[in-house]
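Only one chain is shown below, in structure tokens, and it's the form predicted on its own.
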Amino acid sequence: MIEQAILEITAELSQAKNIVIVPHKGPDGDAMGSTLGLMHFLKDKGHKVNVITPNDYPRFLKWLPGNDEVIIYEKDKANAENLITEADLVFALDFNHLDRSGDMQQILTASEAVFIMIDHHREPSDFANYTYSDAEMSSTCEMVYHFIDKLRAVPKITPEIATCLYVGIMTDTGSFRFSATSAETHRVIADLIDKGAVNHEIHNNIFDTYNEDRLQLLGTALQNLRVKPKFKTAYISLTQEELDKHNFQKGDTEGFVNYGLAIENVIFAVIFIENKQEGIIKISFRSKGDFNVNEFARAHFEGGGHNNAAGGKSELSMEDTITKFSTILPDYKELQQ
């Protein structure tokens, strides 16, 4: 972001504004972290701030400082949308272009709003006035950081803009094990935690709050799992009446398909989800080192990401999809042994 554009926005800033926070449809921790780290920064700056999310989030994430001020797109649709025509700023975190936003899109696209967007994913679109992307970023969370030291505002990080960004950046790094987790990122860290985040306990609050269908889940999920030694992959399938059996809610699946990578030896891991309310299965790509998992979701499954992490999806059923993304694993010879 040009120095230019910072100047712009500070002016933009100056004086109170009615501004509109919006994250990617099935916000993560990131999204979630990213969003309300911002909208507290921007509240204690004077502004009028709603967070709206197109559709709710997980369980785990509902402890935020500011979670009881999210305004759900799907829930409460007449009061978002007017929100979004009265507001003169628009951010969009964590996605880089508008279709990201769900059913919020068309809302979005007919906005007058200035729109700024923060986003670390690759080939971001040109909807927003104002673009801040940087795909060797390891998450949002530090990219809002980031933006606000170009505001010159750091000092003014509260304990609660701590915790929000450092929930983010911990879940977007696979609590910083993830290749994106740079040196930089740790000096963040340290910052967030001189500041208020309170690193043991945010930890607990994502990782030790779950319930006993979520484990029994993971159970299935393990018991699902293939290897395919010859290709260093592994990939864990999930169907609706599993899910059903356990009781799932949005984001029991949550880190499911990094098991795979804890397997010696593999390099891609995928899990295969159903949605039959949708219509699809749902499929997330993990990778190590330079296998290019955004490619490979971009290439056959309609979806996209970060190198080493990414999402798509199929029309086809489960046993369909699994087989035609086992005919494709032939095709790419740094996955063969």
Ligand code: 5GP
Contents of the next structure:
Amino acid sequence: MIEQAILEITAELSQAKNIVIVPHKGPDGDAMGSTLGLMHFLKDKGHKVNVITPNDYPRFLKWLPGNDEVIIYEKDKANAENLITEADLVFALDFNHLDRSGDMQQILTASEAVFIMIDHHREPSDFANYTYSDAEMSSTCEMVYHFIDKLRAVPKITPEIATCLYVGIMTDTGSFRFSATSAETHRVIADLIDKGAVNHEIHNNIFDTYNEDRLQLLGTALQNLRVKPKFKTAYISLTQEELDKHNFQKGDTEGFVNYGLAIENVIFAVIFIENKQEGIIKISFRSKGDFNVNEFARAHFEGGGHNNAAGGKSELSMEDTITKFSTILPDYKELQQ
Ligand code: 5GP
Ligand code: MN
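Show the form predicted in complex with ligand 5GP, please, the one above being the form predicted on its own.
Below is the whole assembly, all chains and molecules, this chain first.
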């Protein structure tokens, strides 16, 4: 983000504003951490700020500071639409195409507010007045820290802000393991700890709050794991029936896809999750090294994301989706031994 843009945003923020902050549909740790972290920062500056998510998000994120103030568009449309209509400023965080905001796309498109996008996905669109886009960044939360730094306001980071930003950096880097984790990421994390993020409590709140059903569902997922050594690939499937049997709740399958990558020599891991209500199979793709799952998801499964983590969907049956997937694998030389 160029200096001129920062000066203009600083001027925007020098007066009290009505601000709305929006993450992508199906918000994850980075989406919720960045929106709530920025919410606290802007509220502390005296603005009126509302976080509006397109839909609900996982239970393991519902302890985040500020969670009680989040407005879920699907559940509170009239209120959300009023706030968006009245907003002077809209921050779009952790997504870079308005269609990732789900049913909020129309009302956001119609809004006359000044838009600021902060995001780390590839191929940004240009819907925003100010775009801070960097696909090399570990997470949008890390970018919100740098954004605050550009506003020369790092000393204003409170324990609440530090906690929220820590969460998104931790979840988007797979607890600081993925290749986008830089030395700078660790420096930011160190500063967030200095500013009051209690790292062991955060890890516990996110990762060690399974209920029995969720752990049993992981058992089913691991039993359904199939490995294709010839293509350095492993995939998991979960049918709606299997999800129902374990009283599936939003977020219960978060992280399951990574187990495929724990197998030696596997560089491509996939999970197919049936959603009967939407009539789709939701797919998550993960990889190690140079195999680009963003391109794979875009080319075959109407999706996208990052080089090593992407998502997509299929409207075929589970069986046909897996057949389609298996048929494509041989086209990728990088996957062959
Ligand atoms: P997940 O597999 O955890 O749902 O998503 C992994 C990454 O891919 C996230 O950064 C997410 O924003 C992105 N992603 C997931 N699903 C889609 C999709 O349908 N379209 C696009 N463009 N990106 C997606
Ligand atoms: Mn992210």
